[in-house]
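Starting off, we have a lone chain in the form predicted on its own, written out as structure tokens.
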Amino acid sequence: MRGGQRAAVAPVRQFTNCRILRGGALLREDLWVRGGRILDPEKLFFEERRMADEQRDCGGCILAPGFIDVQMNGGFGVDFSKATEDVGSGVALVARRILSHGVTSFCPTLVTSPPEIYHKVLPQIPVKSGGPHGAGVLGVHLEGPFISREKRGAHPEAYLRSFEANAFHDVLATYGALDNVRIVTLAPELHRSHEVIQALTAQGICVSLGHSVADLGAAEVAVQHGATFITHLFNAMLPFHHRDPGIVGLLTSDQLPPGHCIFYGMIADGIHTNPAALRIAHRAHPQGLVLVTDAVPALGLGNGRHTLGQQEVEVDGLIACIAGTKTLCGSIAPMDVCIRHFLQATGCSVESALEAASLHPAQLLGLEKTKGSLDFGADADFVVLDDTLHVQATYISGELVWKAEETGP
């Protein structure tokens, strides 16, 4: 049977009593899933004469595209970059913890590393759908090693690394094979980072500035041959200075292709970014802004020593830190944690929080069609949440995959 077909056949589900995110706005609507997708009620009744086989009522809650996390390098106890005989384990018990914040689908991310990990490590995480075993991989995001040793933050400088001669055959070398890659966080200043970066970008990866002691002109050429995306603004970078608004400039840039829109990372977990830088972003540049966790292994776990790569991390309350030392190494802060910081430090719409972790992370990376919306024929990757925009259920393809547990009277 083909597709369509199978998608006639398959049963009609109708979300009723909601609020729908659609079209930058919440609108009192129904929403309408069938074989893994929203569905145009239109069609379905004047076209194919039928009705909802079975309704769900969503108690007055919100329901918003599932959130997309591009930025997270483990939790839970789990370390993206560490090679272990079973990384995909690993990775599976995250995408499943993380559907209890509302994540659908993220990024895992590997931080600079010694060329074996990578060879090891990369081809056991594959592109993956989500589904109830959990939140589905949208490919790997590898941040390091062709990053700056001035602001390598928490990266081990041992293993950072530099374009030689040959430089896309110098990524290749450190990587590996590529076919799980989506994104490449990588300092524009580098010798021959221009060629690195249309070598990545023709091969469908997304190429990120970051960890970086740029000027503005050198970051607005990386962006003329193809970069898209800043890897958590304002940190690892220089800061903003009225002469030389660096890599920050980009977001009111003048010098861009024209139609192109920048987007940048924001983690917004209450401790990297102050409310008031967060707020200069957000009204300088708002459709651009795509929240990300940065979250480290620790997620999840208190206080206490944990990994992050190479290298040891101290977690005490909310701030997580390279050991002995005072420099940040991620967040432990999940997704719907930081969209609801977002939205009180910013004073934006309900609307604008909840497009920064789907839509926009969609847009960056060019699967706005089937995720990080509720349109018609997108794929039916959604949570529902309560007026404060906590969790209260996760759905993908349309299926219950988290559901929070009841709470006495």
Contents of the next structure:
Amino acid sequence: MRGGQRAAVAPVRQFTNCRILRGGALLREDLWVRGGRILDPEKLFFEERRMADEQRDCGGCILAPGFIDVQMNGGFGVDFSKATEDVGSGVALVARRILSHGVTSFCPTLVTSPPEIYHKVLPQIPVKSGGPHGAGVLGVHLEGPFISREKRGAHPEAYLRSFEANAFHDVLATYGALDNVRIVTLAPELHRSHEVIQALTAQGICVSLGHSVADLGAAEVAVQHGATFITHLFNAMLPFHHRDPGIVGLLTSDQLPPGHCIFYGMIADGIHTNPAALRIAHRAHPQGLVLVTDAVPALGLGNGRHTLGQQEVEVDGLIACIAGTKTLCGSIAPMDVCIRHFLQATGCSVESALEAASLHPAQLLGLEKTKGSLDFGADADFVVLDDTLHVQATYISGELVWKAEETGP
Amino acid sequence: MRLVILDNYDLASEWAAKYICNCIVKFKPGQDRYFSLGLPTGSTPLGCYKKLIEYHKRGDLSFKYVKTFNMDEYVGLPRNHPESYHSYMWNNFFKHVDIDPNNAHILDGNAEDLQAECDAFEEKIKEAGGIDLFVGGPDGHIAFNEPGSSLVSRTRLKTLAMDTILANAKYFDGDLSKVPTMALTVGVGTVMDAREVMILITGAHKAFALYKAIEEGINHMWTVSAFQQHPRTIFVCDEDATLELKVKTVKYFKGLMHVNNKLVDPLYSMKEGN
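For comparison with the form predicted on its own, provide the form predicted together with the partner chain.
After this comes the whole thing, all chains and molecules, with the earlier chain placed first.
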């Protein structure tokens, strides 16, 4: 349990010899942690008159907030959309394995499925704090079934639905209880989407636009009704056109509610988005960019042929194809690989690249006070990186939960 | 008094830091034997603090058995305000060294009873056995002992002179209304009680103050002059700060530098075998 009176007598840990990401800059500062939270050392010194109980030398590394992945369909052979008897252990396996990628919180994502799947699976994926067992589950991302037929991508056509009959009631009937749901991706051109967007937003659920043929006007109205995210920009939507920029145009729209930032997910694996497109989006609206993996079950399986459900998949490095073809079947780049590729492709600062994977997703979900930053009072979920942004260690609530193997002489 | 003249700010800061380091190391502080240090704020001592931190990080100097007493603090400014002297000391010194927070004393400008806070501070100094070395970096006046302060004054509340408020405005976005108008400060008498005093004066803009402090008489308009009556005072300055002194004064003291340098060379260390 974090915080509380017990925290005051908890040991104080001081991480020294490091650079921390704070306020958009890498500062040569120590990181102080107590009771699972980031501590203000000046307050500790002058008010409590205490010193650190333990010091850990970080070897000159970078300490960044733990990465947050808001779109992961599975990994390591696990498919979140599959209704097994023990969905929980599949989620737990992925949660544990992504610690080595620096991910400390994530949103398991379900693709378009029949209602029975949602009713069976959703209750088995509760919101859960992270720890030595694995990254924290922030809630489920439901991508579909209320999406465009034309832009369904790999989603099964048979299970697409509309909510024109009963709007929000159709949504509830399809998904069942929404307790564990954090994000819903839908196509705003579907009739009565405004009511649905408003109802979902009122429940604290983040609404994302994606798998859609909406034009810019429709997208803007959707944002005015509460949508705050765009699911994997460029993919599964109309391409940018200079007389109708479509959903992509939201990045520079002047019709958004004042003070509202539109966030957009980008898969920066070097395969699903051309680097030039990545740069255009980043330059147009850097504060809204959220790096996502959109990982599929083949993530982490290593090169070679694998059987995933009904599919035979061939993995070669960062490319996953349907076996025997050149058809891409999803991304398998881990989050830290995406960050390094994003940094190299856009030439942005290290701070920007790190914020795109931590601060921005936290802001999207309204969690920036506790996640996605190393500000005083935030949860002590952070990742230790070397100068090439390779993960050396991962911490959740101030405890070491993963460490790279030492390669010694 | 000793007047130690170095070529520039960096060398003056280094000399001062070395002197402080040697004082502490030779004192051999320990469990029942703390070294008491009086400390200043402002831009002048920054170079000296950096050097002390360097010696600490090298392992040559520990502040584990050192007690510190700061000279002053603004009244009414929140403790965590970036311009408070608590913030200054934390960011420029305390957070980089191993001093025990219970031994770092700074006046509390937000105390309920300000005079009681001042009296308590004097008590703490007494309990610590007095101050071994008081380091100051003034503008002609010690801490906030503005011109006209009694030369036997103790720790008390002072209203700041308009000059001081104007000079500080740059730290408060140039907004005069945001600058504190009162401060708690150690008195001239408080610093005179220290066993040894070291004054850092660097820069051409301090030259007149140095002249008034050592070549003119003792006068409450220039409170630094009080140290002419202290048995152990060292003024550490750079060339620019001597610009208003007589040539013969500067020549005399420069001629003594080979003697003064014996105080910092060799530089002692707390490491084993030194």
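None of these values were measured; they are calculated from a predicted model. Residue numbers count along the first chain shown, from 1.
Splitting the chain into two rigid parts for the change between these two forms, with each C-alpha assigned to the part whose superposition fits it better, puts residue 303 and residue 202 in separate parts.
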